[in-house]
Amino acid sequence: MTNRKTDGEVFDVAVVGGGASGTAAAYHLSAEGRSVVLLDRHDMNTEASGRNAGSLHGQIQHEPFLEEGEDWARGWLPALRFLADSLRLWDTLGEELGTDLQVGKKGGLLIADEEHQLPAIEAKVAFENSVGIDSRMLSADDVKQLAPWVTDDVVGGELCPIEGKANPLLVAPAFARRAVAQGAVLMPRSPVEGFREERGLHILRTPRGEVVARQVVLAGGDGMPALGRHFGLDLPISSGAVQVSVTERIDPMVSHLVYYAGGKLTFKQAQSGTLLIGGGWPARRNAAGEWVVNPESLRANLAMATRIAPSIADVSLLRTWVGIGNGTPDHSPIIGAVPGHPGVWLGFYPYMGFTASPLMGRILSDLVLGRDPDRDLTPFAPDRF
């Protein structure tokens, strides 16, 4: 993928985010012949996209769901349809695209080994039924069916039948390969310090030159927040560097993308073998504040996976590294139009943006056209805080 002079060029749309978000919607923009500069504060793919363990998530996380409760899910329905919606295109998406991606949808298995937690994890289920999504409680006996490897301490549990895994470093790769061969501009390393806007269209100011676009497209993820307050407007993204731990090759084992009900726990095989084991445990900032492993984090987490899959526990750790996760207050994603700038647009899914990526490009392209994104944005809407 090569870069080129714009200089003079006005280009139909610049997004900024080299994400899987931003690339899906350069992707889509320049599919549909629109001229497409894509702009990034790095190279493409380095901060959360290309960070993450690669889970597809299709269902209400846990974890709020205990800590926000009932009429928070509740609220929460639109996001979850967005998620399902998504997961429908990632089954087509690597032939798409021209590149394996390592899709595999088996499902998703949250593990009970307490009758306590049984309870809200059938709650849950209830509202993921509602809204489509074919949740199911499971036995004891039918986890250790479909996972052999589980602890003889389980009780119970969940199967997302629509979850699954993709691989991370991919997507928005495969992304921008496609949006470059049909006419994209890829500008890595051009953090954006400053916009203006001048007779209708508007000035991207970068180290390397400013760049002048129709539309702006806002999909940068952390970077959300200070972009945002180019417009005067306060985004509510929080930022929080979690860890991530891949172990060595093994054999098959690992069907599912697996939670536990006690805890913070994703864990998964991927194609290669090896385990990826995260589930959210924060890292901590170093003297010179940046952010590095959390030990404790470590030894927790990877106590947590050894509790619900003992046979684990001598399989060796090859590497942990930390990303960055982004939220929201209501857990809810902000797209659609700055308030007051005409032709600027906002697409940020909290937390599982990877899993949404295919979905926003989509619809953030369809803003940008002008075009019904074919859903009510509503509970989305960035002045809604």
Ligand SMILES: Cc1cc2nc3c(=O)[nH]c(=O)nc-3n(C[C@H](O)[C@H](O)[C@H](O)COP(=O)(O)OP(=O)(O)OC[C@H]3O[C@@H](n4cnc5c(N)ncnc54)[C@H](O)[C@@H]3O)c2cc1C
The other form holds:
Amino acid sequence: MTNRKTDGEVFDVAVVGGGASGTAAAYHLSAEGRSVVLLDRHDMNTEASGRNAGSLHGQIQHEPFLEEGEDWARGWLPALRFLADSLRLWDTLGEELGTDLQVGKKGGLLIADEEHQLPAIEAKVAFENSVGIDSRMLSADDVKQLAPWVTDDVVGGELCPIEGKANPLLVAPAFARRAVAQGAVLMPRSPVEGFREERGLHILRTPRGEVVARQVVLAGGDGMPALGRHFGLDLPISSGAVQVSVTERIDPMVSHLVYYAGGKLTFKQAQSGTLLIGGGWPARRNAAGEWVVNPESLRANLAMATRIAPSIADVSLLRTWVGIGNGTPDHSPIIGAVPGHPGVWLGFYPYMGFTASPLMGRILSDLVLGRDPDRDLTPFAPDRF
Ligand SMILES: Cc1cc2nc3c(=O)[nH]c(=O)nc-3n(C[C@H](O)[C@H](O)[C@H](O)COP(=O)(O)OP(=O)(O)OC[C@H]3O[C@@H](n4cnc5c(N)ncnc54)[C@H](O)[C@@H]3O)c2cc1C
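Okay, that one was the form predicted alone. Can I see the form predicted together with the ligand too?
Entire complex below, previous chain first.
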């Protein structure tokens, strides 16, 4: 990634965070002719946006629905609509950015292999349909038709046609590349360690010098609580290390984004033929305090995958890695103006921020440009907690 000295330059916008959200914001802002500097403490796309499982989510997630019920789901609807609107942007994103992002949208398949799992899925589908989400119940035969590889124990499931997958290694780099082509300046290895405001300008302190901008976008993912504290904001963003695994390439087998109703599991087949297996299983810390793969989580995750797809038991695993996932207490995003600091904006989507990133970038750009973001952002207000 490029880097250049910015001494004396006043940018229209400094974007902090080179994940999918920040690069998307930099892309939109530079497309509108704004001078943009995009800073990251590492390189671009090295944290959650480059380590995630590439699922494009659009249904109410089964686990929080089971745990927190319909009242929570009703309160979460603005966040769900955000995902649904972002999912539509994925359809043309590759073409827009000039990169094949390996987007596939054959739908999400939630699979049940025990009768007692079905009533909760039925309740979820009924609720989703009542609020306009396209999803439907499937019989065991329906699932077998869509997924001939599924266990003989299947008893039914749910299909949500708007869901799918994309390649996380390609997305933020594609946004960043286009932003640079439109004039944006990248500053990798530039952790932002302090902010001050002077005569209407924002001055960002980094070990590589100061960066001056008229407006600031904070899109720092796991770094958001620390960034928020510079502005007196106490953001209740939780942080947990989770792992994802990839197998060797196999012949085309799985066309959907697959979930299991009996526990934490997502899996899908990437365009390259590999299977990506995840679902939010926790990593562990080693003696030096670093996050590393947790073999118990790995065993449990793979056991769940082979339980619903027995034939993959013979497929070799290539690699398992760890990434930091982030949440909020109400599972809703935090988007808007930083109170008391005109010209500072923040954007954070919990748990499923890869799916949300195309829309997040556009909305952050709208806010900076003073345009109507075309939705009520009140449920996402940074000071709601
Ligand atoms: C293992 C795993 C699997 C996941 N699976 C999925 C999935 O399948 N589908 C889905 O939709 N979501 C998934 N997620 C969530 C998703 O990856 C994140 O929500 C999303 O990538 C967040 O994007 P972001 O750009 O907001 O943040 P990030 O990608 O975290 O980017 C933030 C950037 O800000 C930089 N930064 C932070 N602080 C500073 C600072 N002070 N100065 C400079 N730079 C700073 C960081 O270095 C980082 O590069 C998963 C997450 C993990 C960890």
